[in-house]
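One chain follows as structure tokens, the form predicted alone.
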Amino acid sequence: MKTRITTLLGIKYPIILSGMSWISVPKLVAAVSEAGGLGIIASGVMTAEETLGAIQETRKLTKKPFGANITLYFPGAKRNAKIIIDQKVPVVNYALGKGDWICKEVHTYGGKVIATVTTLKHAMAAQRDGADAVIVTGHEAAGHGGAVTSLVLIPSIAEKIDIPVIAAGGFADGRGLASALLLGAEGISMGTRFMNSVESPVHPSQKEVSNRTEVYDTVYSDKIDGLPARMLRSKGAKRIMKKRLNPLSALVRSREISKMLGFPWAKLFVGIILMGPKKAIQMARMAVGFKAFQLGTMEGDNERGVLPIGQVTGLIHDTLPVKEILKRIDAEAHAAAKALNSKIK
């Protein structure tokens, strides 16, 4: 299979691993790259030392192209970006911020840049800033998907920009890949499908949950980590969504964030003060979300934590090795294309 994305990134399949905090770690990243896709390290909740270590470990596990992401909204993002750029990671993915400086520095060493967006406005901004492609994330996605469904969002953006579009949100099989290509995308990015794989570090019980969860069993709210996000409908998610927060709690919880990210607490404290009450509450929710995500993904705790999971989990019924997932999707996509050809004459 050959698309603008396979050519751009030097990969066999136009399939990308979403950069998921705590999940997109070297073992899973390398497995996706080795199987012919593109693995992306999630550096968002990593300290500087952890980011460097993840890059070095991934390089030991694969010689194939791989990437690393930068969530510009998170404290310490520029510090991690510097490490990623200094290490000349082949593909850099950024989200939730302006990435013109990233594009400039990554292109200096010959790397490629992919921006993650949820709106046409941000896709066009990424193109102006020099991004080589965009991941367009629809409403169905786990985590921070957009307000518009992929079926509508993908073609609405693909027809308005010149750089390649990678579709995200609602994709887990060959039918989805074939559909994404028909909608104008050049590939797909998958989170939930790779989360539920043999190489994924997610707690085994959550993979079992994914296999039996229906398409209806998720919630979408900005009450988890301060940004609209999709999670498994669980006791933990319901409890956190009901929780009332105030600006003072942001200051208290800022210690938790600074410790996790290895970021100076005093600097984060001052930053929260200057943000004002509304942004401070958002930071408080981010701290709550960080802890909840970790409990849900790593410990399998749906009472205190939450599991970011897309609606597409309702189409997933098995936990497979990454290599088998990619081969199956490729075969299904070709079968879907033949089926379509037989219907359109």
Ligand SMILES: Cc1cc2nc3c(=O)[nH]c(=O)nc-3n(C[C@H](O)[C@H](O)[C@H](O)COP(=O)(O)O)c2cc1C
Contents of the next structure:
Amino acid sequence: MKTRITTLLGIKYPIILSGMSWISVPKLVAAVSEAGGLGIIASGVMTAEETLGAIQETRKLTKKPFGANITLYFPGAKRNAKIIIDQKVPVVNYALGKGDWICKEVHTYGGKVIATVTTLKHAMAAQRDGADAVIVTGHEAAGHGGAVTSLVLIPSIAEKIDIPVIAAGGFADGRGLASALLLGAEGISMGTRFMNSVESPVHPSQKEVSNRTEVYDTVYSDKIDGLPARMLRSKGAKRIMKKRLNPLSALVRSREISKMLGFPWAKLFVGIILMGPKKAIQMARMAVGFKAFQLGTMEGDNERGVLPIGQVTGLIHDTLPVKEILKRIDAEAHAAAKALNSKIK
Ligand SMILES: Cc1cc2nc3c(=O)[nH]c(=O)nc-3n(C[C@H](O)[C@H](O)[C@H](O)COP(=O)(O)O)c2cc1C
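Alt. form predicted in complex with the named molecule, vs. the form predicted alone above:
The next block holds the full complex; its first chain is the one shown before.
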């Protein structure tokens, strides 16, 4: 398979592992890169030391290209970005912020930059800022997908920008990959499918959840971590969505946030006071969301925690090694192309 993304990133399949907190860690990242895709380390909830350790460990596990993501909206993102850039990680993926300075610095060592976006406005901004490609995330996606479904969002952006588009949200098989290419994308990025793989560190019970849940079993709300996000419909999700937070909650939770991100507490505390009530509530939600996502992902607790999961969970019925997932998607995409050719003559 050859697309602008395989050429840009030097990979065999145009398939990318989405940056998933606690899940896109060296073992899974290296498995995806070794199998011919591109693994991306999720640095969002990592401290600076953890980010450096993850990069070093990934380099021990694979000599193939890999990436690291930076969630610019999180406290501590700049510090992680510096490490990722100093380490000359081949592909840097940023989201939720302006990445012109990242593009500039990564390009000085010959690295590539991918911005994750959910709207045309942000895709155009990423292109202007110098990104080499964009991941466009539709409404079906686990976590922070956009308001518009992939089927409509991908072509609407692909036809208006020049840099290649990687489609995310709702992709788990070869039919999906072939469809994404038809919609104007040059590759796909998958979260839920790789979360449910043998190499994934998600709690084993959540792989079972993914195998049995259907396309209807998710909810989309901004009441978990403050940004619209999709997750498993569960007791935990219902409970947290009802939780009322006020600006004081952010100060009360500031120790928790600073500990989780390895960010200086005093700096965070002053920052919360200066940011005003609306943003402080958002910060409190982020802390609640982090905790819930960690419990859901790593402890398999769907009563107190929350599991990000995409609608595509309804198309996934098995837990396979990453290598088999990629091989199967490749074979299915070729079969889909043949079937299409026989239908459209
Ligand atoms: C368990 C899990 C954890 C995730 N964590 C994050 C995260 O920390 N930050 C983020 O931006 N997206 C996160 N995502 C979303 C993915 O990066 C990606 O956008 C999404 O999974 C793509 O849609 P799909 O699940 O339909 O493949 C997560 C997804 C899953 C399944």
